[in-house]
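Read the single chain below, which is given as structure tokens and is the form predicted on its own.
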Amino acid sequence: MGTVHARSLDPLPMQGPELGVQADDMDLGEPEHEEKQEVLENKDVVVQHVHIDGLGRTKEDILTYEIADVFRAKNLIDVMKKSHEARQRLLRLGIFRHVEVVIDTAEGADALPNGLDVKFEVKELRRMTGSYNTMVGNNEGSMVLGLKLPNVFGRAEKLTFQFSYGTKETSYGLSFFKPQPGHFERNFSINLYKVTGQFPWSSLRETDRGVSTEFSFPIWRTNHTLKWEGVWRELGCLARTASIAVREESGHSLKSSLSHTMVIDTRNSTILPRKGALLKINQELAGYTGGDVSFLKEDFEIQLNKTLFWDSVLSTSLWGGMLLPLGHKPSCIADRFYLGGPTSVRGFSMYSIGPQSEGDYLGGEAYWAGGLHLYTPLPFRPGRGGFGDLFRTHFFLNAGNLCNLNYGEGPRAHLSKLAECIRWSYGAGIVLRLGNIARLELNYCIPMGVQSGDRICDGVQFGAGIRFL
């Protein structure tokens, strides 16, 4: 038997050119035919040796638990199978450059008539790596350039230095990524960060440095992650104009917070999915391990996607969450909610939306959004099968409402401010999906029950992000 190079799961061809054997020179009947597939798919196999070929300074340990699944194949298929998923396992790790899978009959002494061997060429990364390119966040964009040491102590750790200028945020940091062997999605990380960012619609310009250590790790079908963050925030006035309310905020100050966030994530894609759900909750305590900000923040996000007929997506999606300040200290401007903007709720201008100062926004410490979303196909659908899959017509109605609470007044006092004076609006428009990166939103707007101090877009609006409503 020659060498059987794993790279598909499609079954083996039985006649054809791909053996270099016609069906019309072949004089088979039906039985012989039968037996032929049964020897390919169904004769049981054992895998004697699995073997990794091309490793420098990658631990031999750490790949045993991504290829043990391999030995309990018991025939063929199954070993073209599970040595294609230990391939994936391999690549997951970011430390091989590529991964041939090889299968072969065994050899040696203790060779079996029905064994196998198994081998994996990889190609190790370089110890050291370097990237350039552009993110887009909500409603902004930035160039990244990055450094990067994968597989620093054989086991698959990174660490990563990271530059990024944008148009309202600047940061560095350097951060260290271990993960669990046998276990990826357990996985630890340490950042260490300097971020200094401008917030115009508060004339607000905040500098950042601080340490974060990050546990994550799945739960049934949750992802969770476990958070302890120290950053030391020194906030400043964006322009001599900023309001007496901001001018109050600003200096410094220490926060040292624990959070907790669980995801349940089934759609197939986060960009513009097509279909499945998400459910995001995430819980922040700051103030009990240390720093001058005391607080408990709650938040949550969901979203449902159905496909509908004519290869439209209905989707719906709901925002909130509370700020609850703990002592006698109010909340920070740079802790509160914002609400408002092309990715939350479209038609008024980015994070226009509740209490405000002289024409400085203030964020509040409650609020709730939602959408509802149609998603269709561009009319006569031009350039179908290509470059026109990208574009989406995209038919909208918004609403959310973000407000401060009193919260000596109870929960139906809450639920009756949130439910007053809501803003909402409709309208429609175009998308165009950046790949998995980000997705571009052209639409035109109609908002509807403005307040006074509200800022609109009433019209065309654009918004390019990777978190929309």
The other form holds:
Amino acid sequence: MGTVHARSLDPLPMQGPELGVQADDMDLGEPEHEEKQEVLENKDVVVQHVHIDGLGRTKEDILTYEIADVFRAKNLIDVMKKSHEARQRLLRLGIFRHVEVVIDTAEGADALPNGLDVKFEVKELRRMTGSYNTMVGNNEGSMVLGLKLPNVFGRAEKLTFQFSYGTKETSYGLSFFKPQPGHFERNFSINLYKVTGQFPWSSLRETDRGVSTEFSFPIWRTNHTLKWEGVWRELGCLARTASIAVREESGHSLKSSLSHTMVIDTRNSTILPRKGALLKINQELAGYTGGDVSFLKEDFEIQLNKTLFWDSVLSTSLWGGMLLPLGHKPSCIADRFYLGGPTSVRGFSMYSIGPQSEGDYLGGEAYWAGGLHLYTPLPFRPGRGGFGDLFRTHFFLNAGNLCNLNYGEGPRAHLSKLAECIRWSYGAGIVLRLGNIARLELNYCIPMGVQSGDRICDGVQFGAGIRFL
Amino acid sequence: MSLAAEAFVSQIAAAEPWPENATLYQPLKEDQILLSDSASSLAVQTFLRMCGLPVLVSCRANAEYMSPSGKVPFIHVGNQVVSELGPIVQFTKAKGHSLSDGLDDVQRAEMKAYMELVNNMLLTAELYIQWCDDHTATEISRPRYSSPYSWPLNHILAYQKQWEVRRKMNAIGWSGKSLEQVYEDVSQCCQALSQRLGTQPYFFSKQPTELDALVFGHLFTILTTQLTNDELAEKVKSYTNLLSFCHRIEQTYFKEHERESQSGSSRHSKGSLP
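Can you swap the form predicted on its own for the form predicted together with the partner chain?
The complete assembly is shown below, putting the previous chain first.
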């Protein structure tokens, strides 16, 4: 919470003899205490000055928005509350290492008798912070270098750069973020990146070099993001034994797309929430701002959580999406949806559900997936209050389907196609929460409704990730 | 692939007969394919015709990237993918079709030597003229190579290919040569081929071999492709026995309706032989 120092007000001479305390009164402590309480609540105060000490490169105009509210406080409790809020707002700008608040009586020539000075003592973050890691995994070792420049030009802009040099692939990303002064939730960012990925379930290798700009702004209770993205995609086969369907997708293509995302998130936490709901709807239109690929893509994500008796949480989620290729070319394998794996329908191998050719999974143009989870604390609650709170047991039921659509048929045919041959699974496992970003799962799964061509992983399955069904 | 795996794969390949739906992939004929790729593709097609093996020609904009070695053409037979003439000859041999069985060891060594000559001289000269000669590169090669892609990807890919070819020319020492010297080299290569051919119908008397297919592929394409000037074609035309050699093979293997699709009406190719 931070420290808020408040020196006591000197008693005003106007009040009269009731405030006076007799020196030889036996109950010196209590009456004094009661009177001080009275003083704090009833006293009208005026905030005369608000200072911010410790500024270096930060420009003052963006800070005035955050601290403006403090001037409106009417009594001391209000001042303390509003200073606390202002402190939170200053911290969320991401440019200060810590912020301390000092409330003092007003001093100086124009000081009113009931005037207050509020001072924020801030310490700015360093101009540049760097990090260096090495990562090993999947037959590849890489060196990752990260650079972060918070508050580059003084108005809470942030520049981050990450570079990863590996034995097989090299990738990098450069990102510039700028919030609107006074409205931190309205911001825009520009990203430049090159990422490479290997997808053994499709025998595919993908290299993306792209640039994107996005604007975020809140409207009422929802958060909207508008983004333009231009990506040069290079696809290749991972192995000589890749199927001809995947080999045909090799080569270069350019995607230029506009997308819009709307998010309403009332959950109390992103990982293992106890209550609240999430609704996320995303549209992407590619091809009308240049590029080779042309499609309209819709996908949505819904999650509802409710705490039940005995500290357990019931959570349901539903995902779905549809890809509609515009023009004459068929959809590209890099745009299609994939289903299956420890982060989506558990019990199946990673992205190994749906249309496939010679063992390579090609993805589909429409999908849906649903999950029903019951999270409970570990049985007998070991390590309660500490480490044990990071773990949860969960019982789950997952279902989903993925297929390609023949757009000559009507929507009724599409719905019936998605409803037949549903893959589903059930089981139980343990979930470990990693910070506020990721989670690890170890589950025992029983897959059902398996169609020919799907690859299953029944029995124990391990999963790590950020977004789980 | 390891040696053991390759041997295993060729064993499996040998067991299966040549399927009906074997496909050959090359870049788009009308707008994209360049002289060197067209020559290589024609050589493979001629070879397969000489063996009597049916193959469908499929034109794809991304044929170069689909190929396992990055070079066109490549054939898809059964579930095997093989690219370039050398490996394709070996692949068909494993299936029991070969044109050079009748040759003795000396002749086979000679054939290999002449094939190397064609690859090192003619093919490299074609690449040089296409990508290292600025005029040809700007007028023909870059626009054609990048035609299936949209801006700015077309420029990026075209320049990338040009730098790659120029680096290769540097590595083999051709970057110092002038265009005139390259034409001289082509002329000398044609002279050597002409001398070897003499008055015979094919390079090794009565029966065609893969050398005939390779030479035909390159010479025919040079004669029927329109570049910025006609000098390259003229160099070849000055050897009359090579000219009649090309006519003969065209008549024998590309007659009937195939002739129209082969030397079709594209801006790049001039159609049949002059």
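Numbering follows the first chain given and starts at 1. Values in this document were obtained by computation on a predicted structure and should not be read as measured data. In this text, rigid core is short for the largest set of C-alphas that superpose within 1.5 Å between two forms.
In the core-superposed comparison between these two forms, L147 has its Cα shifted by less than 2 Å.
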